[in-house]
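A lone chain, given as structure tokens: the form predicted alone.
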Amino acid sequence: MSNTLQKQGRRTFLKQATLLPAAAGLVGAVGAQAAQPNRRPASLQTDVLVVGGGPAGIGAAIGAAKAGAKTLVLEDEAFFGGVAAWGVGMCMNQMRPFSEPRGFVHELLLEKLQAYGDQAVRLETHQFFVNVEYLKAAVLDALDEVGCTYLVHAKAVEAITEGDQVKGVVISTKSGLQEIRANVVVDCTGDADIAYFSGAPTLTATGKLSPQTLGLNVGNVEGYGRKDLMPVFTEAREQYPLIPDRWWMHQVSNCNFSYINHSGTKTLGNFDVTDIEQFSKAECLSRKQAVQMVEAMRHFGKGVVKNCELVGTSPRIGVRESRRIEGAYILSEEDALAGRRFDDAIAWRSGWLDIGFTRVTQMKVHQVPYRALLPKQVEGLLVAGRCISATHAGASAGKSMGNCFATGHAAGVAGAMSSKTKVSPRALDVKEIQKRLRQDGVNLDRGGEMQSREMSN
């Protein structure tokens, strides 16, 4: 089935779905609610609508609200934070590169985390090591401070379009499908969902994709040595075939348990999470994998490792790459290696080019042009985070959380300006966006610096 027909089919289904409550009144449904057949929730209206509450979405929501726009951010999970929260303690990289503040949105989140004390966060070279439960609360505190409204349990299932204009989204709720309309929409879904739903062209890498990973927490491993894990890697695979090649354990903030980040599905298959069958398979295999990892450590580990206990796992797998927009400029590996600068720079990316446990390459700090946030063929839509316009390797150069906060911040500021001036995001004066970002503490003069190993992801 063609891409166009698939989208037409989905839209027809969604329109028909809105008629189902009315139809229910014709079949003699039992109960008092049958007398009120059409209970579809009323539509909502906002200036800037941010879809997705991960690092990019948090940056966009704070940036837009601070710039004065009436802002609503949607998240389909029960909490905000995205992979920072799903990662069960995995550090938030590139939040303070060069040990310097990166901008208002990064520092506001740090301020709210530090308000909870040393159990919430500790800082290292460029990372925030966070306890995710404090993080979930700190994000809400940050959104509240700038006056941003928010909804959780709100999954966007369609884009509302009029001609080439994106006018909002349709969300799935417990009360049925609901429209949320906005002057500007910012797609921070990580998978370019809204861009795809709206008909904008998208990019998906072919061949070997970066693996997905289900993070896990373990206890009773204080003081372990890496040598205590080596027998697990050399002897356990026959009994526990799903385990990754190797992994290490790292302390969560200042707590007494550790998190494990690992190569996940790398040896289990190549999964495209925009395909529901592949996404489901990757998720379910990862659940089994996490249990096998802990059992392998208990049976084959040495020292304290053999006493480890499974504390918990991420609520869902973390995705390193999937669908991205095709924008007016496509960031590439060459841009990252050369430390390229752009006249329309609205952010910069630091770290190392890291293709998920496949290849890690030293790169330079490089700028992100505003053009990479603008999808082709549609108006009224901005994109931020790991689904901006980039090649397979170009995307891997910028997926660290601090970089996603930065592009989100820029998209939020641009969205607020577009809403206020009634000028399409594509037609905005980039110098005005840059001016506002500088006022928010963003140094747009960076670019070209080589980074040490301490700055790796």
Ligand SMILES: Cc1cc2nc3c(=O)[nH]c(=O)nc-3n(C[C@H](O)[C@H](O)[C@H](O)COP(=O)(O)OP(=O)(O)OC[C@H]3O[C@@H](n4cnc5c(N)ncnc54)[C@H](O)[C@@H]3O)c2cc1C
Given for the second form:
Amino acid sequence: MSNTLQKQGRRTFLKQATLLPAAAGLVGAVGAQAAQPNRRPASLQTDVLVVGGGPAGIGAAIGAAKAGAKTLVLEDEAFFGGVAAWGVGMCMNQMRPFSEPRGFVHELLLEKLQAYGDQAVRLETHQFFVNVEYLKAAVLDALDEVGCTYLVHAKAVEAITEGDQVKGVVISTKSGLQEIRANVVVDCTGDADIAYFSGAPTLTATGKLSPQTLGLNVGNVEGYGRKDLMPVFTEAREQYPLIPDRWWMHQVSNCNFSYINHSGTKTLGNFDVTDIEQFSKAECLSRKQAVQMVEAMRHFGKGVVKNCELVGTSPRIGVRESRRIEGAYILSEEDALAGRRFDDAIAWRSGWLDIGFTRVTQMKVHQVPYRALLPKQVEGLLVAGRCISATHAGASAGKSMGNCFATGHAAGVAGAMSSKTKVSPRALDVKEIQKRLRQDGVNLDRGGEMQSREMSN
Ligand SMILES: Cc1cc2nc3c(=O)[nH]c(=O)nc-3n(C[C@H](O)[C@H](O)[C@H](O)COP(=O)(O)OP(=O)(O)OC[C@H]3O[C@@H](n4cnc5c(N)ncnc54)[C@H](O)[C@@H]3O)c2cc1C
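Could I see the form predicted together with the named molecule next, after the form predicted alone?
What follows is the entire complex, opening with the chain shown before.
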């Protein structure tokens, strides 16, 4: 099915929901909000505020702090890592494509992981195979090293705006709502939450979105071979109707248990996680699905698979695709296949164009223009990671974690420069951002080359 882009902004949504008169104050009416009894005024003020602590947010936080900005990163979960940490052991792809360092951010994380020894990380071609519990600690070590402050259990639920300027966010805490103000905000929520809350136009594909997947760990499958799973696909579906049409198992870095990645909700429906009812349904179906998968393996699997034991699941479903910003440039599949280069390149993306268990296409290394990190209509806001400005397939071309760290790094550096110079991110001299990224070890000359299959897989 072809995917077109549906444009939506918070303001349009409110209008459509006929809530506009009552809810209009939610968009940027700081004074009205401050009067609410359960709302505490800004006690935290920072230069750069990064919202979301997945690969993009970690990249942005490290990039901004290393560039000298007072930086605070917020995370809704109890730990940092985003899908890299929810994935319960998946490989972090494109962290070292071409088997060489990709830049300061990627290398700092590797250094912190390696400090914990073999249990923490195994480096292969371009990938880091990590034990997620070590990853969670290593991210904190990296943030500490660059002097970045952080808060977990801090979900941003609103943007603070003054005119078209984003001035901070409101977080939900046990003491009620709390304001945090910043010179620049970097939205790394994966779902462009802050851009949407601030009224910037956003994009969502109209066709089928990439599926969500609840990762799981299983044990007692030592010596498993891929063929052991074949009977499960073909024979178990009638008894276990929720099982996905595709899955594979991989041993977690130097551990005696395995990680399963699979096609998740692909055969269960089309779920947009920005709609709470759809999000909830996808999550709940996925929990039952995980148990059905293990039961199906135990009853229909061959070899060691029939002894498998469920060790645990991700804390929540992993989201491959949802809402993205609309920037002055929208990255597309054509850009990825052509290996396009841009004068305002601040990062590049490598690996497969991978529409989660739906289509995999070999692409070229292609550059990311700075314009794809800047939402239209609002100032003081940058975006990084999977919610940058891109089409459905364009987004799928950049979703490997190494690429998300890279756009995060660039957004963090730009945020720090904007805060220091008081020049809006949109008006910054891109050559200065590029210069700073090069100083951080980023090779911005890449773009246009085809990777070997071994390096892109
Ligand atoms: C099931 C699945 C399997 C994948 N497999 C691989 C793989 O094997 N290798 C690979 O390299 N890539 C893989 N990917 C892709 C990769 O994981 C993602 O593209 C990448 O994690 C995106 O990074 P991000 O930082 O943009 O978003 P995310 O990883 O989604 O992180 C966003 C973070 O922001 C936080 N957040 C969200 N909203 C708020 C808010 N309002 N306030 C505060 N915090 C908030 C979230 O809790 C989360 O920690 C996979 C993705 C999925 C879903």
